[in-house]
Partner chain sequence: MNPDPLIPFPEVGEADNLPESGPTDNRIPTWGPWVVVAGTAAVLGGLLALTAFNLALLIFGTVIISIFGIYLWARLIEGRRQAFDRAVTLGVTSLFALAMIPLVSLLYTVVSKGLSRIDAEFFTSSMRNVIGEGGGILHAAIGTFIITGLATLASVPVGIMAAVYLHEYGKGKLKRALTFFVDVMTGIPSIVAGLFAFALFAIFFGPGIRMGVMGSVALCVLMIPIVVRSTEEMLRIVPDGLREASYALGVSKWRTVAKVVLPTAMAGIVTGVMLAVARIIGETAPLLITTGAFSSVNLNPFSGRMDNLPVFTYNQYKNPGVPPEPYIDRAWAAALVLIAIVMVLFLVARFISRRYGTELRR
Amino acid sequence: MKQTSPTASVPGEPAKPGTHGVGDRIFSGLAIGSGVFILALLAGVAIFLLIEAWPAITASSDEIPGGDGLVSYIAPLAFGTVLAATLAIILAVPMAVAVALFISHFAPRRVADTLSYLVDLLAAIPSIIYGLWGIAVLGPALVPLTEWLADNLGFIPFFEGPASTTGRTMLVAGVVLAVMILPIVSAVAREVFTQTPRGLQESALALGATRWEMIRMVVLPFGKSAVVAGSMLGLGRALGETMAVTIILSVSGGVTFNLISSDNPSTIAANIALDFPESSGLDINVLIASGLVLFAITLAVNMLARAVIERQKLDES
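In the form predicted in complex with the partner chain, give the structure of the chain above, and only that chain.
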(Lines of atoms letter the chains of each structure in order from A and count residues from 1; the text may use other names and numbers.)
(Lines give C-alpha, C1' and ligand atoms only; values in the text may rest on other atoms or scores of the structure.)
Protein backbone atom coordinates (compact mmCIF):
# COMPACT_ATOMS: atom_id res chain seq x y z
CA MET A 1 0.00 0.00 0.00
CA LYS A 2 1.39 3.33 -1.00
CA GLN A 3 0.40 6.52 0.72
CA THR A 4 0.99 9.88 -0.82
CA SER A 5 0.68 12.79 1.57
CA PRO A 6 2.23 15.91 0.04
CA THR A 7 1.43 18.06 3.03
CA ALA A 8 0.69 17.46 6.65
CA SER A 9 -2.94 16.71 7.23
CA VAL A 10 -4.19 17.77 3.84
CA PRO A 11 -7.89 18.45 3.71
CA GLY A 12 -9.74 15.38 2.58
CA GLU A 13 -7.94 12.87 4.73
CA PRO A 14 -10.25 10.64 6.68
CA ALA A 15 -11.76 11.97 9.86
CA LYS A 16 -9.17 12.05 12.57
CA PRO A 17 -9.02 12.82 16.22
CA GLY A 18 -8.57 16.37 17.38
CA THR A 19 -9.67 19.76 16.22
CA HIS A 20 -6.77 20.85 14.06
CA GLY A 21 -8.22 19.16 10.96
CA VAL A 22 -11.02 21.70 10.96
CA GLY A 23 -8.62 24.55 11.69
CA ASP A 24 -6.39 23.44 8.86
CA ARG A 25 -9.28 23.35 6.45
CA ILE A 26 -10.57 26.78 7.44
CA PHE A 27 -7.13 28.36 7.30
CA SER A 28 -6.11 26.91 3.95
CA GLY A 29 -9.57 27.73 2.64
CA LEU A 30 -9.06 31.36 3.61
CA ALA A 31 -5.68 31.39 1.90
CA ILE A 32 -6.97 29.86 -1.32
CA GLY A 33 -10.04 32.10 -1.18
CA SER A 34 -7.84 35.21 -0.98
CA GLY A 35 -5.86 34.07 -4.00
CA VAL A 36 -8.99 33.38 -6.02
CA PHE A 37 -10.44 36.72 -4.92
CA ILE A 38 -7.43 38.57 -6.33
CA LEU A 39 -7.76 36.79 -9.67
CA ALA A 40 -11.47 37.61 -9.70
CA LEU A 41 -10.70 41.24 -8.89
CA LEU A 42 -8.36 41.54 -11.83
CA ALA A 43 -10.86 39.88 -14.11
CA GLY A 44 -13.46 42.26 -12.70
CA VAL A 45 -11.32 45.25 -13.66
CA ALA A 46 -11.25 44.10 -17.28
CA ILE A 47 -14.93 43.07 -17.38
CA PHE A 48 -16.43 46.17 -15.77
CA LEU A 49 -14.29 48.49 -17.90
CA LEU A 50 -15.45 46.61 -20.98
CA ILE A 51 -19.11 46.83 -19.95
CA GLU A 52 -18.91 50.56 -19.34
CA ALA A 53 -16.84 51.16 -22.48
CA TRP A 54 -19.24 49.19 -24.67
CA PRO A 55 -21.69 52.03 -25.44
CA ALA A 56 -18.77 54.11 -26.75
CA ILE A 57 -17.42 51.25 -28.84
CA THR A 58 -20.78 50.65 -30.50
CA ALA A 59 -21.76 54.33 -30.85
CA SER A 60 -21.82 55.93 -34.31
CA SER A 61 -18.77 58.03 -35.03
CA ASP A 62 -20.52 61.43 -34.99
CA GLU A 63 -21.58 60.87 -31.36
CA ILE A 64 -17.98 60.69 -30.23
CA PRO A 65 -16.33 64.01 -29.21
CA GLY A 66 -14.57 65.35 -32.29
CA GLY A 67 -17.10 63.66 -34.54
CA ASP A 68 -14.66 61.28 -36.24
CA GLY A 69 -15.18 58.15 -34.23
CA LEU A 70 -13.53 56.51 -31.27
CA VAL A 71 -10.27 55.60 -32.98
CA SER A 72 -9.45 59.10 -34.11
CA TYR A 73 -10.43 60.38 -30.65
CA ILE A 74 -8.06 58.06 -28.84
CA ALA A 75 -5.20 57.97 -31.38
CA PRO A 76 -3.71 61.43 -30.60
CA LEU A 77 -4.03 60.70 -26.88
CA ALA A 78 -2.25 57.40 -27.32
CA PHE A 79 0.43 59.24 -29.28
CA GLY A 80 0.89 61.78 -26.47
CA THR A 81 1.00 58.97 -23.92
CA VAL A 82 3.71 57.09 -25.77
CA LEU A 83 5.68 60.28 -26.53
CA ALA A 84 5.78 61.39 -22.89
CA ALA A 85 6.66 57.90 -21.66
CA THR A 86 9.38 57.42 -24.28
CA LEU A 87 10.95 60.76 -23.41
CA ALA A 88 10.85 59.80 -19.74
CA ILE A 89 12.45 56.42 -20.28
CA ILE A 90 15.25 57.88 -22.45
CA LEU A 91 16.10 60.36 -19.72
CA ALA A 92 15.60 58.02 -16.79
CA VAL A 93 17.46 54.84 -17.77
CA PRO A 94 21.04 56.20 -17.91
CA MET A 95 20.45 58.09 -14.69
CA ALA A 96 18.91 55.04 -13.03
CA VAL A 97 21.85 52.83 -14.00
CA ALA A 98 24.26 55.40 -12.60
CA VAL A 99 22.25 55.67 -9.39
CA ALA A 100 22.10 51.89 -9.02
CA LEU A 101 25.83 51.53 -9.67
CA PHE A 102 26.66 54.32 -7.28
CA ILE A 103 24.74 52.66 -4.47
CA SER A 104 25.94 49.12 -5.23
CA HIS A 105 29.58 49.75 -6.07
CA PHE A 106 30.78 53.32 -5.49
CA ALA A 107 29.20 54.65 -2.31
CA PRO A 108 30.83 53.73 1.01
CA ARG A 109 29.06 50.76 2.63
CA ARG A 110 27.99 52.77 5.65
CA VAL A 111 25.93 55.25 3.65
CA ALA A 112 24.71 52.97 0.85
CA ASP A 113 21.72 51.91 2.94
CA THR A 114 20.68 55.48 3.63
CA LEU A 115 21.13 56.47 0.00
CA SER A 116 18.91 53.68 -1.26
CA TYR A 117 16.37 54.80 1.34
CA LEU A 118 16.45 58.30 -0.16
CA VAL A 119 15.89 56.87 -3.64
CA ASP A 120 12.95 54.83 -2.32
CA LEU A 121 11.54 58.00 -0.82
CA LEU A 122 11.66 59.55 -4.27
CA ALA A 123 9.31 56.77 -5.37
CA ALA A 124 6.86 57.38 -2.54
CA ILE A 125 6.24 61.09 -3.06
CA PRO A 126 2.67 61.46 -4.37
CA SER A 127 2.51 62.21 -8.06
CA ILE A 128 0.37 65.28 -7.55
CA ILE A 129 3.22 66.86 -5.62
CA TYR A 130 5.57 66.13 -8.50
CA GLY A 131 3.04 67.93 -10.67
CA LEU A 132 3.03 70.97 -8.41
CA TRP A 133 6.81 71.00 -8.30
CA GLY A 134 7.04 70.61 -12.05
CA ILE A 135 4.81 73.55 -12.80
CA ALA A 136 6.10 75.80 -10.02
CA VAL A 137 9.84 75.10 -10.10
CA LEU A 138 11.10 72.88 -12.90
CA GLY A 139 9.05 74.43 -15.73
CA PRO A 140 10.17 78.03 -15.12
CA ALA A 141 13.74 76.82 -14.48
CA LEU A 142 13.87 75.13 -17.87
CA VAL A 143 12.48 78.12 -19.81
CA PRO A 144 15.96 79.59 -20.56
CA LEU A 145 17.12 76.19 -21.77
CA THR A 146 14.12 75.69 -24.05
CA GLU A 147 14.50 79.20 -25.45
CA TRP A 148 18.13 78.46 -26.18
CA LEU A 149 17.16 75.17 -27.80
CA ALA A 150 14.52 76.88 -29.97
CA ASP A 151 17.00 79.56 -31.05
CA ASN A 152 19.96 77.33 -31.76
CA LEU A 153 18.65 73.83 -32.47
CA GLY A 154 15.27 74.83 -33.93
CA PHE A 155 15.99 72.89 -37.11
CA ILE A 156 15.48 69.64 -35.15
CA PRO A 157 11.72 68.88 -35.08
CA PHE A 158 11.80 68.25 -31.33
CA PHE A 159 12.97 71.78 -30.63
CA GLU A 160 11.01 73.61 -33.31
CA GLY A 161 9.52 76.08 -30.88
CA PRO A 162 8.29 78.65 -30.30
CA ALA A 163 9.43 77.98 -26.77
CA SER A 164 6.69 78.12 -24.15
CA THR A 165 7.16 80.93 -21.65
CA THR A 166 5.41 79.06 -18.84
CA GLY A 167 7.34 75.79 -19.06
CA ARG A 168 4.13 73.75 -19.43
CA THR A 169 5.75 71.63 -22.13
CA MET A 170 6.14 68.00 -23.09
CA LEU A 171 9.82 68.28 -22.21
CA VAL A 172 9.06 69.28 -18.60
CA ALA A 173 6.41 66.57 -18.32
CA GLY A 174 8.96 64.07 -19.62
CA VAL A 175 11.60 65.18 -17.13
CA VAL A 176 9.16 64.93 -14.22
CA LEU A 177 8.05 61.48 -15.36
CA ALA A 178 11.72 60.52 -15.61
CA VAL A 179 12.29 61.57 -11.99
CA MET A 180 9.24 59.55 -10.95
CA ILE A 181 10.25 56.32 -12.67
CA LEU A 182 13.96 56.57 -11.88
CA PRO A 183 13.56 54.83 -8.50
CA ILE A 184 11.65 51.95 -10.11
CA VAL A 185 14.29 51.30 -12.74
CA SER A 186 17.17 51.75 -10.35
CA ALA A 187 15.64 49.47 -7.70
CA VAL A 188 15.48 46.54 -10.14
CA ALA A 189 18.97 47.26 -11.47
CA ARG A 190 20.47 47.74 -8.01
CA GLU A 191 19.10 44.42 -6.81
CA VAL A 192 20.85 42.53 -9.59
CA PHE A 193 24.04 44.59 -9.46
CA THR A 194 24.46 43.73 -5.79
CA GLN A 195 23.81 40.06 -6.57
CA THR A 196 26.65 39.87 -9.07
CA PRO A 197 28.66 36.87 -7.86
CA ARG A 198 31.45 38.06 -5.60
CA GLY A 199 33.78 35.46 -7.05
CA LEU A 200 33.58 36.98 -10.52
CA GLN A 201 34.08 40.48 -9.20
CA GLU A 202 37.00 39.52 -7.02
CA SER A 203 38.72 37.53 -9.71
CA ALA A 204 38.50 40.52 -12.05
CA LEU A 205 39.97 42.78 -9.38
CA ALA A 206 42.64 40.20 -8.59
CA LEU A 207 43.69 40.28 -12.23
CA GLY A 208 44.47 43.95 -11.74
CA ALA A 209 41.32 45.47 -13.19
CA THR A 210 40.33 48.91 -11.96
CA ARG A 211 36.89 49.25 -10.42
CA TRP A 212 35.38 50.58 -13.63
CA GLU A 213 36.95 47.80 -15.72
CA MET A 214 35.54 45.25 -13.30
CA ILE A 215 32.08 46.83 -13.54
CA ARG A 216 32.21 46.95 -17.32
CA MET A 217 33.38 43.35 -17.66
CA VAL A 218 31.40 41.66 -14.89
CA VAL A 219 28.63 43.74 -13.35
CA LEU A 220 27.08 45.37 -16.41
CA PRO A 221 26.84 42.18 -18.50
CA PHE A 222 25.36 40.40 -15.48
CA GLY A 223 22.75 43.11 -14.93
CA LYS A 224 21.88 43.83 -18.54
CA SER A 225 18.51 42.14 -18.70
CA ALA A 226 17.57 43.49 -15.28
CA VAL A 227 18.07 46.98 -16.66
CA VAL A 228 15.87 46.09 -19.64
CA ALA A 229 13.17 44.64 -17.41
CA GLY A 230 13.34 47.54 -14.97
CA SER A 231 13.08 49.99 -17.85
CA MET A 232 9.94 48.30 -19.05
CA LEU A 233 8.39 48.41 -15.58
CA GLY A 234 9.27 52.10 -15.52
CA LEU A 235 7.75 52.52 -18.97
CA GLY A 236 4.55 50.93 -17.75
CA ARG A 237 4.42 53.37 -14.84
CA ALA A 238 5.16 56.36 -17.10
CA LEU A 239 2.42 55.35 -19.53
CA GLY A 240 -0.18 55.30 -16.77
CA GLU A 241 1.00 58.27 -14.75
CA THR A 242 -1.78 60.79 -14.46
CA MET A 243 -1.59 63.72 -12.11
CA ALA A 244 1.87 65.09 -12.87
CA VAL A 245 1.03 65.28 -16.56
CA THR A 246 -2.47 66.64 -15.89
CA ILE A 247 -1.08 69.55 -13.94
CA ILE A 248 1.99 70.33 -16.02
CA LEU A 249 1.00 69.93 -19.64
CA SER A 250 -0.77 72.68 -21.51
CA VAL A 251 -2.85 70.78 -24.01
CA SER A 252 -4.10 71.64 -27.48
CA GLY A 253 -4.67 68.17 -28.78
CA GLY A 254 -2.67 68.00 -31.99
CA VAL A 255 -0.11 65.40 -32.94
CA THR A 256 3.35 66.96 -32.82
CA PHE A 257 6.91 66.00 -31.94
CA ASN A 258 7.64 69.54 -30.80
CA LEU A 259 8.68 69.12 -27.18
CA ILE A 260 9.06 72.72 -26.10
CA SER A 261 6.01 74.63 -27.32
CA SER A 262 2.77 75.27 -25.44
CA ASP A 263 0.75 73.22 -27.94
CA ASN A 264 0.99 69.62 -26.78
CA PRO A 265 -0.90 66.41 -27.32
CA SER A 266 -2.55 65.21 -24.10
CA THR A 267 -2.11 61.73 -22.67
CA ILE A 268 -4.88 59.19 -22.12
CA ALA A 269 -4.60 59.32 -18.34
CA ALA A 270 -4.36 63.11 -18.09
CA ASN A 271 -7.30 63.49 -20.47
CA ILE A 272 -9.45 61.28 -18.25
CA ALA A 273 -8.50 63.16 -15.10
CA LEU A 274 -9.19 66.53 -16.75
CA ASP A 275 -12.48 65.70 -18.42
CA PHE A 276 -14.05 63.05 -16.22
CA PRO A 277 -15.35 65.25 -13.39
CA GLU A 278 -17.25 67.43 -15.89
CA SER A 279 -18.46 64.67 -18.20
CA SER A 280 -21.80 62.94 -18.47
CA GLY A 281 -23.62 60.52 -20.73
CA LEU A 282 -21.70 58.94 -23.58
CA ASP A 283 -18.63 61.09 -22.89
CA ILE A 284 -18.01 59.04 -19.75
CA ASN A 285 -18.19 55.82 -21.77
CA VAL A 286 -15.71 57.27 -24.26
CA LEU A 287 -13.28 58.14 -21.46
CA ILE A 288 -13.63 54.63 -20.02
CA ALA A 289 -12.95 53.20 -23.48
CA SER A 290 -9.75 55.23 -23.62
CA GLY A 291 -8.90 53.90 -20.16
CA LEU A 292 -9.38 50.38 -21.47
CA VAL A 293 -6.85 51.12 -24.22
CA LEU A 294 -4.41 52.41 -21.58
CA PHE A 295 -5.02 49.27 -19.51
CA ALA A 296 -4.25 47.10 -22.54
CA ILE A 297 -1.04 49.01 -23.38
CA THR A 298 0.34 48.89 -19.83
CA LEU A 299 -0.68 45.25 -19.46
CA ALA A 300 1.27 44.36 -22.61
CA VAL A 301 4.35 46.30 -21.48
CA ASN A 302 4.27 44.78 -18.01
CA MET A 303 3.82 41.26 -19.28
CA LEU A 304 6.78 41.76 -21.58
CA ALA A 305 8.86 43.02 -18.66
CA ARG A 306 7.89 39.97 -16.57
CA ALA A 307 8.78 37.68 -19.44
CA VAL A 308 12.26 39.23 -19.61
CA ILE A 309 12.73 38.83 -15.86
CA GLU A 310 11.56 35.23 -15.97
CA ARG A 311 13.93 34.42 -18.81
CA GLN A 312 16.81 35.87 -16.86
CA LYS A 313 15.91 33.77 -13.83
CA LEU A 314 15.96 30.69 -16.06
CA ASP A 315 19.34 31.68 -17.49
CA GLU A 316 20.75 32.01 -14.00
CA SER A 317 19.57 28.65 -12.80
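Residue numbers count along the first chain shown, from 1. Whichever C-alpha set is largest while still superposing within 1.5 Å between the two forms counts as the rigid core. Just so you know, these numbers come straight off a predicted model, no measurement behind them. First, how it differs from the form predicted alone.
Once the cores line up, the CA of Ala305 ends up 2 angstroms or more apart between the two forms. Once the rigid core is used as the reference frame, the Cα position of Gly67 differs between the two forms by less than 2 Å.
Based on the form predicted in complex with the partner chain presented above, generate the structure block for the form predicted alone.
All you get below is the one chain by itself.
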Protein backbone atom coordinates (compact mmCIF):
# COMPACT_ATOMS: atom_id res chain seq x y z
CA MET A 1 0.00 0.00 0.00
CA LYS A 2 1.39 3.43 -1.01
CA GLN A 3 2.18 5.68 1.93
CA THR A 4 1.88 9.43 1.77
CA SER A 5 4.67 11.74 2.83
CA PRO A 6 4.17 13.44 6.19
CA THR A 7 4.46 16.81 4.47
CA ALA A 8 2.09 16.04 1.61
CA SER A 9 -1.10 18.05 1.65
CA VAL A 10 -4.52 16.43 1.34
CA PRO A 11 -6.63 17.70 -1.55
CA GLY A 12 -9.09 20.31 -0.35
CA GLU A 13 -7.00 21.23 2.70
CA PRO A 14 -4.70 24.25 2.96
CA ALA A 15 -1.04 23.57 2.45
CA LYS A 16 0.97 23.01 5.63
CA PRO A 17 3.87 25.21 6.58
CA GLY A 18 7.06 24.24 4.84
CA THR A 19 5.34 22.74 1.80
CA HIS A 20 5.72 25.82 -0.41
CA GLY A 21 8.12 25.41 -3.29
CA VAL A 22 11.25 27.38 -3.93
CA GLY A 23 9.50 29.33 -6.67
CA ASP A 24 6.81 30.50 -4.23
CA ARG A 25 9.40 31.72 -1.76
CA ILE A 26 11.35 33.53 -4.48
CA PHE A 27 8.20 35.19 -5.82
CA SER A 28 7.11 36.21 -2.32
CA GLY A 29 10.52 37.69 -1.60
CA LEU A 30 10.59 39.60 -4.89
CA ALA A 31 7.09 40.96 -4.31
CA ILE A 32 7.90 42.11 -0.78
CA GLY A 33 11.23 43.54 -1.89
CA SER A 34 9.58 45.47 -4.73
CA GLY A 35 7.02 46.97 -2.36
CA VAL A 36 9.70 48.00 0.12
CA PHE A 37 11.83 49.44 -2.69
CA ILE A 38 8.97 51.60 -3.96
CA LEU A 39 8.28 52.90 -0.45
CA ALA A 40 11.99 53.62 0.09
CA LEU A 41 12.20 55.39 -3.27
CA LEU A 42 9.16 57.53 -2.45
CA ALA A 43 10.59 58.38 0.95
CA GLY A 44 13.96 59.20 -0.63
CA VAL A 45 12.34 61.64 -3.07
CA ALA A 46 10.41 63.31 -0.27
CA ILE A 47 13.52 63.62 1.92
CA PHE A 48 15.58 65.03 -0.96
CA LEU A 49 12.94 67.65 -1.76
CA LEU A 50 12.58 68.61 1.89
CA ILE A 51 16.34 68.96 2.43
CA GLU A 52 16.86 71.02 -0.73
CA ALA A 53 13.78 73.17 -0.03
CA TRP A 54 14.68 73.87 3.58
CA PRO A 55 16.88 76.93 2.86
CA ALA A 56 13.96 78.51 1.00
CA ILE A 57 11.53 77.59 3.78
CA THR A 58 13.69 79.25 6.41
CA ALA A 59 14.72 82.24 4.28
CA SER A 60 13.33 85.71 4.95
CA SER A 61 10.62 87.13 2.71
CA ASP A 62 12.84 89.67 0.96
CA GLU A 63 15.19 86.90 -0.20
CA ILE A 64 12.42 85.10 -2.08
CA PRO A 65 11.76 86.19 -5.71
CA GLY A 66 9.05 88.83 -5.61
CA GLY A 67 9.91 89.84 -2.06
CA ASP A 68 6.60 88.66 -0.58
CA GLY A 69 7.67 85.34 0.90
CA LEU A 70 7.61 81.72 -0.16
CA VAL A 71 3.87 81.23 0.28
CA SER A 72 3.05 84.22 -1.92
CA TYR A 73 5.45 82.89 -4.55
CA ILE A 74 4.12 79.32 -4.64
CA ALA A 75 0.39 79.96 -4.07
CA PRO A 76 -0.37 81.35 -7.58
CA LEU A 77 1.61 78.48 -9.13
CA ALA A 78 -0.29 75.88 -7.11
CA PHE A 79 -3.56 77.57 -8.06
CA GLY A 80 -2.68 77.47 -11.76
CA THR A 81 -1.63 73.83 -11.48
CA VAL A 82 -4.88 72.77 -9.86
CA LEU A 83 -6.98 74.93 -12.22
CA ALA A 84 -5.42 73.50 -15.39
CA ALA A 85 -5.62 69.91 -14.14
CA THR A 86 -9.22 70.29 -12.96
CA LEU A 87 -10.27 71.77 -16.30
CA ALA A 88 -8.56 68.88 -18.09
CA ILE A 89 -10.36 66.28 -15.96
CA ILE A 90 -13.75 67.94 -16.47
CA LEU A 91 -13.27 67.86 -20.24
CA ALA A 92 -11.53 64.48 -20.54
CA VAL A 93 -13.48 62.10 -18.30
CA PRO A 94 -16.90 62.24 -20.02
CA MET A 95 -15.27 61.89 -23.44
CA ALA A 96 -13.01 59.07 -22.26
CA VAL A 97 -15.93 57.14 -20.79
CA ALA A 98 -17.93 57.64 -23.99
CA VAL A 99 -15.01 56.41 -26.11
CA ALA A 100 -14.53 53.39 -23.83
CA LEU A 101 -18.23 52.49 -24.03
CA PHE A 102 -18.28 52.86 -27.81
CA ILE A 103 -15.26 50.58 -28.20
CA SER A 104 -16.47 47.97 -25.72
CA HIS A 105 -20.22 47.82 -26.48
CA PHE A 106 -21.12 49.56 -29.73
CA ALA A 107 -18.38 49.40 -32.34
CA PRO A 108 -17.91 46.34 -34.58
CA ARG A 109 -14.94 44.18 -33.66
CA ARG A 110 -12.60 45.45 -36.39
CA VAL A 111 -13.52 49.06 -35.79
CA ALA A 112 -13.13 48.61 -32.03
CA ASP A 113 -9.66 47.07 -32.37
CA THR A 114 -8.49 49.83 -34.70
CA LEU A 115 -9.99 52.62 -32.61
CA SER A 116 -8.56 51.26 -29.36
CA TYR A 117 -5.12 51.12 -30.98
CA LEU A 118 -5.43 54.72 -32.20
CA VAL A 119 -6.64 56.00 -28.82
CA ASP A 120 -3.79 54.24 -27.02
CA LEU A 121 -1.40 55.73 -29.56
CA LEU A 122 -2.31 59.21 -28.30
CA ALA A 123 -0.43 58.42 -25.08
CA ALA A 124 2.79 57.86 -27.04
CA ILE A 125 2.87 61.33 -28.60
CA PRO A 126 5.48 63.55 -26.89
CA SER A 127 4.06 66.38 -24.81
CA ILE A 128 6.00 69.00 -26.76
CA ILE A 129 4.12 67.94 -29.90
CA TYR A 130 0.85 68.55 -28.07
CA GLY A 131 2.14 71.96 -27.04
CA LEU A 132 3.05 72.91 -30.60
CA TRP A 133 -0.33 71.68 -31.82
CA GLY A 134 -2.07 73.70 -29.12
CA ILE A 135 -0.31 76.98 -29.91
CA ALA A 136 -0.25 76.65 -33.71
CA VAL A 137 -3.59 74.97 -34.45
CA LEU A 138 -5.98 74.70 -31.52
CA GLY A 139 -5.34 78.14 -30.03
CA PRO A 140 -6.09 80.17 -33.18
CA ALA A 141 -9.04 77.89 -33.96
CA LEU A 142 -10.63 78.64 -30.56
CA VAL A 143 -10.25 82.43 -30.80
CA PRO A 144 -13.74 82.94 -32.35
CA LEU A 145 -15.24 80.76 -29.61
CA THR A 146 -13.49 82.66 -26.82
CA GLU A 147 -14.61 85.99 -28.31
CA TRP A 148 -18.20 84.73 -28.40
CA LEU A 149 -17.91 83.56 -24.79
CA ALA A 150 -16.57 86.95 -23.71
CA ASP A 151 -19.36 88.80 -25.55
CA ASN A 152 -22.25 86.59 -24.42
CA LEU A 153 -21.16 84.95 -21.18
CA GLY A 154 -18.81 87.62 -19.83
CA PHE A 155 -20.83 87.86 -16.60
CA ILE A 156 -19.40 84.44 -15.64
CA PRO A 157 -15.93 84.82 -14.05
CA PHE A 158 -14.53 82.05 -16.26
CA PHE A 159 -15.35 83.99 -19.44
CA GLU A 160 -15.15 87.65 -18.38
CA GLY A 161 -12.44 88.39 -20.96
CA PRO A 162 -11.09 90.26 -22.74
CA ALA A 163 -10.56 87.31 -25.03
CA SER A 164 -6.99 86.62 -26.12
CA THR A 165 -6.30 87.18 -29.80
CA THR A 166 -3.48 84.62 -29.84
CA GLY A 167 -5.20 81.65 -28.20
CA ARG A 168 -2.57 81.37 -25.46
CA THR A 169 -5.12 80.86 -22.71
CA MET A 170 -5.83 78.53 -19.83
CA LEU A 171 -8.79 77.15 -21.79
CA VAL A 172 -6.51 75.98 -24.60
CA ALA A 173 -4.07 74.52 -22.09
CA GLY A 174 -6.92 72.63 -20.43
CA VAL A 175 -8.16 71.24 -23.73
CA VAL A 176 -4.66 70.08 -24.67
CA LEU A 177 -4.20 68.43 -21.27
CA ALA A 178 -7.59 66.76 -21.69
CA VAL A 179 -6.50 65.24 -24.99
CA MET A 180 -3.26 64.09 -23.37
CA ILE A 181 -4.93 62.27 -20.46
CA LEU A 182 -7.89 60.92 -22.45
CA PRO A 183 -6.10 57.68 -23.50
CA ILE A 184 -5.16 56.95 -19.88
CA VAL A 185 -8.71 57.27 -18.56
CA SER A 186 -10.19 55.54 -21.61
CA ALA A 187 -7.82 52.56 -21.44
CA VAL A 188 -8.51 51.86 -17.76
CA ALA A 189 -12.28 52.25 -18.18
CA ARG A 190 -12.38 50.16 -21.36
CA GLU A 191 -10.60 47.19 -19.81
CA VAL A 192 -13.09 47.04 -16.95
CA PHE A 193 -16.16 47.67 -19.12
CA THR A 194 -15.21 44.66 -21.26
CA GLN A 195 -15.02 42.52 -18.10
CA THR A 196 -18.61 43.22 -17.09
CA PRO A 197 -20.21 39.77 -16.59
CA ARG A 198 -22.03 38.76 -19.74
CA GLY A 199 -24.78 37.15 -17.67
CA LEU A 200 -25.67 40.44 -16.00
CA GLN A 201 -25.85 42.24 -19.33
CA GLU A 202 -27.99 39.57 -20.96
CA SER A 203 -30.27 39.42 -17.93
CA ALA A 204 -30.90 43.15 -18.11
CA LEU A 205 -31.67 42.94 -21.83
CA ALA A 206 -33.94 39.93 -21.25
CA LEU A 207 -35.93 41.92 -18.70
CA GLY A 208 -36.70 44.52 -21.37
CA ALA A 209 -33.96 47.07 -20.80
CA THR A 210 -32.63 48.94 -23.80
CA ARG A 211 -28.91 48.87 -24.52
CA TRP A 212 -28.45 52.28 -22.94
CA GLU A 213 -30.43 51.24 -19.86
CA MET A 214 -28.32 48.09 -19.59
CA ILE A 215 -25.14 50.19 -19.76
CA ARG A 216 -26.47 52.69 -17.23
CA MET A 217 -27.67 50.09 -14.73
CA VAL A 218 -25.05 47.33 -15.20
CA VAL A 219 -21.88 48.41 -17.02
CA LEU A 220 -21.34 51.84 -15.51
CA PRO A 221 -21.88 50.72 -11.88
CA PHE A 222 -19.55 47.76 -12.49
CA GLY A 223 -16.81 50.01 -13.88
CA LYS A 224 -17.31 53.01 -11.58
CA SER A 225 -14.19 52.32 -9.53
CA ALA A 226 -12.13 51.95 -12.72
CA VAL A 227 -13.36 55.32 -13.98
CA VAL A 228 -12.35 56.92 -10.69
CA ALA A 229 -8.94 55.21 -10.76
CA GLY A 230 -8.32 56.19 -14.38
CA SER A 231 -9.41 59.76 -13.67
CA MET A 232 -6.95 60.04 -10.80
CA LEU A 233 -4.14 58.66 -12.96
CA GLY A 234 -5.00 61.22 -15.61
CA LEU A 235 -5.17 63.96 -12.99
CA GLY A 236 -1.68 63.02 -11.81
CA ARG A 237 -0.42 63.32 -15.39
CA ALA A 238 -2.11 66.70 -15.82
CA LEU A 239 -0.72 68.04 -12.54
CA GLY A 240 2.84 67.27 -13.56
CA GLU A 241 2.70 68.19 -17.24
CA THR A 242 5.47 70.61 -18.18
CA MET A 243 6.29 71.30 -21.83
CA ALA A 244 2.80 71.54 -23.30
CA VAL A 245 1.67 74.04 -20.66
CA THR A 246 4.95 75.97 -20.90
CA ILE A 247 4.56 76.45 -24.65
CA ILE A 248 0.88 77.38 -24.59
CA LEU A 249 0.34 79.68 -21.62
CA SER A 250 0.91 83.41 -21.65
CA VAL A 251 1.88 83.82 -18.02
CA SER A 252 1.07 86.87 -15.90
CA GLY A 253 1.67 85.36 -12.47
CA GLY A 254 -1.67 86.42 -11.01
CA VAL A 255 -4.53 84.40 -9.57
CA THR A 256 -7.59 84.47 -11.81
CA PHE A 257 -10.39 82.17 -12.86
CA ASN A 258 -10.58 83.84 -16.27
CA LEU A 259 -9.95 81.05 -18.81
CA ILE A 260 -9.96 83.05 -22.04
CA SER A 261 -7.71 86.07 -21.43
CA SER A 262 -3.96 86.45 -21.93
CA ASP A 263 -3.41 86.90 -18.19
CA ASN A 264 -2.90 83.38 -16.89
CA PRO A 265 -1.40 81.89 -13.74
CA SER A 266 1.49 79.57 -14.44
CA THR A 267 1.81 76.01 -13.14
CA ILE A 268 4.49 74.68 -10.83
CA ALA A 269 6.01 72.34 -13.42
CA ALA A 270 6.02 74.97 -16.16
CA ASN A 271 7.56 77.56 -13.86
CA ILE A 272 10.36 75.18 -12.89
CA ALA A 273 11.05 74.38 -16.54
CA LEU A 274 11.23 78.06 -17.44
CA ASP A 275 13.29 79.37 -14.52
CA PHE A 276 15.56 76.50 -13.49
CA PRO A 277 18.22 76.86 -16.25
CA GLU A 278 18.94 80.48 -15.26
CA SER A 279 18.62 80.06 -11.49
CA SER A 280 21.35 79.74 -8.89
CA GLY A 281 21.74 79.75 -5.13
CA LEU A 282 18.55 80.33 -3.18
CA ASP A 283 16.46 80.60 -6.34
CA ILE A 284 17.07 76.89 -6.98
CA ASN A 285 15.94 76.07 -3.45
CA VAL A 286 12.76 78.09 -4.04
CA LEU A 287 12.01 76.13 -7.21
CA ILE A 288 12.62 72.85 -5.39
CA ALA A 289 10.28 74.04 -2.62
CA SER A 290 7.58 74.54 -5.26
CA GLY A 291 8.36 71.03 -6.50
CA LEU A 292 7.82 69.77 -2.95
CA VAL A 293 4.37 71.37 -2.97
CA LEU A 294 3.61 69.67 -6.31
CA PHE A 295 4.79 66.37 -4.84
CA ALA A 296 2.45 66.85 -1.87
CA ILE A 297 -0.50 67.74 -4.13
CA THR A 298 0.05 64.66 -6.30
CA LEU A 299 0.42 62.42 -3.26
CA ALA A 300 -2.77 63.81 -1.74
CA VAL A 301 -4.67 63.25 -4.99
CA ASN A 302 -3.55 59.63 -5.19
CA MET A 303 -4.38 58.99 -1.54
CA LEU A 304 -7.82 60.51 -2.05
CA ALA A 305 -8.37 58.33 -5.11
CA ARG A 306 -7.40 55.22 -3.17
CA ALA A 307 -9.77 56.15 -0.36
CA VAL A 308 -12.64 56.71 -2.82
CA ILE A 309 -12.02 53.37 -4.54
CA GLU A 310 -11.86 51.48 -1.24
CA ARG A 311 -15.08 53.20 -0.10
CA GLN A 312 -16.84 52.12 -3.27
CA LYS A 313 -15.64 48.56 -2.83
CA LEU A 314 -17.05 48.52 0.70
CA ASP A 315 -20.37 49.92 -0.52
CA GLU A 316 -20.56 47.29 -3.28
CA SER A 317 -19.80 44.46 -0.87
